[in-house]
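Only one chain is included here, represented as structure tokens and corresponding to the form predicted on its own.
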Amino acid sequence: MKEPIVRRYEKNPVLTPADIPYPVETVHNAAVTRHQDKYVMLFRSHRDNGRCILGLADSDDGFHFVPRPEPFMLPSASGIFAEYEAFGVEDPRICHLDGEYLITYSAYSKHGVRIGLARTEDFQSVERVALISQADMRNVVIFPQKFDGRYARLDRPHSEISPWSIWISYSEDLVYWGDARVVMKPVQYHWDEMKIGPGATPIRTERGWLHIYHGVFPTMDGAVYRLGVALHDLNDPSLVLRVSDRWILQPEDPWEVTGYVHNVVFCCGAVPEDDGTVKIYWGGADKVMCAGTASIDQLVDLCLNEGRPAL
């Protein structure tokens, strides 16, 4: 039997809905990063009106974590944010570049989605900062490094344009981005045909910026969520070295294959570890947080050794 490439946390999931002092039914698509030696959990969760809030959790060791008392962001009350985030607040992602940490995350109101960016420097307050794209867009991840004075983002259009890819665009302010191209596609009846979309922050390694993203395949019984790994030139992110050909996780677990939407890893968060291997964080079945570790070589060797053009 083959070993599996991403080893799953012998006691997943590692935050459920039970979980939280506070009322949710879900717990899923995490961001987490590194702070003050503890690892913090930036997560969403459904409330059981049917739209999201972001909560926060700690952690001393990456796999138990302790749910804070209170939500840390709610749809907006007030201002431009509150018209734009009125349907909820999903999906997060955290770049630590500058001595703080930027915050991405989905805004859904009656204008459909569009992303928000917010900062913090403690995880005890956060600071909007603006809107930063229009609709339809989702699934932003900005690179913890900038490439000739411009900061660097991953997005995915929510749309079937050119449909369902990963782009990259630029911004010198964070608020204005640009120069935008596409540099990765799903390829057809391959494990991601259907759609893809940037995941985790971006791991810089020797060999380049190693990219989680997940991947969609259709089936008759319906949409299937796994993750995958891409490779990206250290100087110029815009240029995909490969793409692994192969998943790297997909449902298997029960509370991955069985939930508020079955059969969906999907990951918005992965922290890097000196012993050379990677913390992974996935949703699972959009209901439960899942963790796993894999060898960060192996991942970029897949990619290298074991991959496909990304257009």
Contents of the next structure:
Amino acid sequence: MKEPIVRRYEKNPVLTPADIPYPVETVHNAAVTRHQDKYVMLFRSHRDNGRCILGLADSDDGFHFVPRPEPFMLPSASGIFAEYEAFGVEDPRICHLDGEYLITYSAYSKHGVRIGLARTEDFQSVERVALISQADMRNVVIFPQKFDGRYARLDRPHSEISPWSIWISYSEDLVYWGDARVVMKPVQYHWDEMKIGPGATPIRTERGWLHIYHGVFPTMDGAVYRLGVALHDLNDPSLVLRVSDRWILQPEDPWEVTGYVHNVVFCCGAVPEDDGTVKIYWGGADKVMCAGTASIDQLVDLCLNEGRPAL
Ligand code: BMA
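May I ask for the structure of the form predicted in complex with beta-D-mannopyranose now, the form predicted on its own having been displayed?
The next block holds the full complex; its first chain is the one shown before.
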């Protein structure tokens, strides 16, 4: 049998709707970060009207999560955020930078989906900063480092001409973003040929920025969501050195194959550890949260030794 690249935690799933002390239908696509020697999970939940909110859970070891009694972010009730979040808030990512936690999330409304930016220092209170993209944009992850004084982020705009691809853009103030260009595209008849999107906040390694992304393959039974890895140049993140030609994780466990949407593993967060491993978190079938570990070196090797060009 092939040795798995991502070793699933043996007690998956780590968080399910039944664990949550308020009514939710799903618990998935969570960002996870370290905060004061603990792990914080910011997860997405559908309510029974089909719209989403974000909740928080805390953990000492990154595997046992205790949900908070109340949701953390509901669609905003006032101002411009209320208009653009009316259909819900989804798929958050967390970037720890300059002593604060930047949260990017998808804001859904009748106008489409765009990206909201919020910030917190303590995961007790949260402040919305700005809507930082137009529609249609999803899956924005901010690099946890500035480049020549500018913030950088990976974007996933929608297009009717090109298969949905990963772009980069830059900002001096986190609000106004530009200098955008495409950095990585789906490749025909690979496992990620239909569309790709940023996943976890990129991880700094000696050999480059390791980015766990999702890729989608169309089948007669619907789309299959898997996870892959790409390596970006340390100094110029617009340069993708190589993309692993192999996926690192695909739906296999029963709660990844069947759920709210079947055949989905979808990653919004990963936490690098001092021992050279990374804890990877993914939503299983848009219904539950799962966790696993991988060797950072092995993921980088996959890109460099079994990789293909990004464009
Ligand atoms: C994508 C996003 C994700 C979701 C995935 C699978 O388009 O909506 O939030 O996990 O589909 O349903």
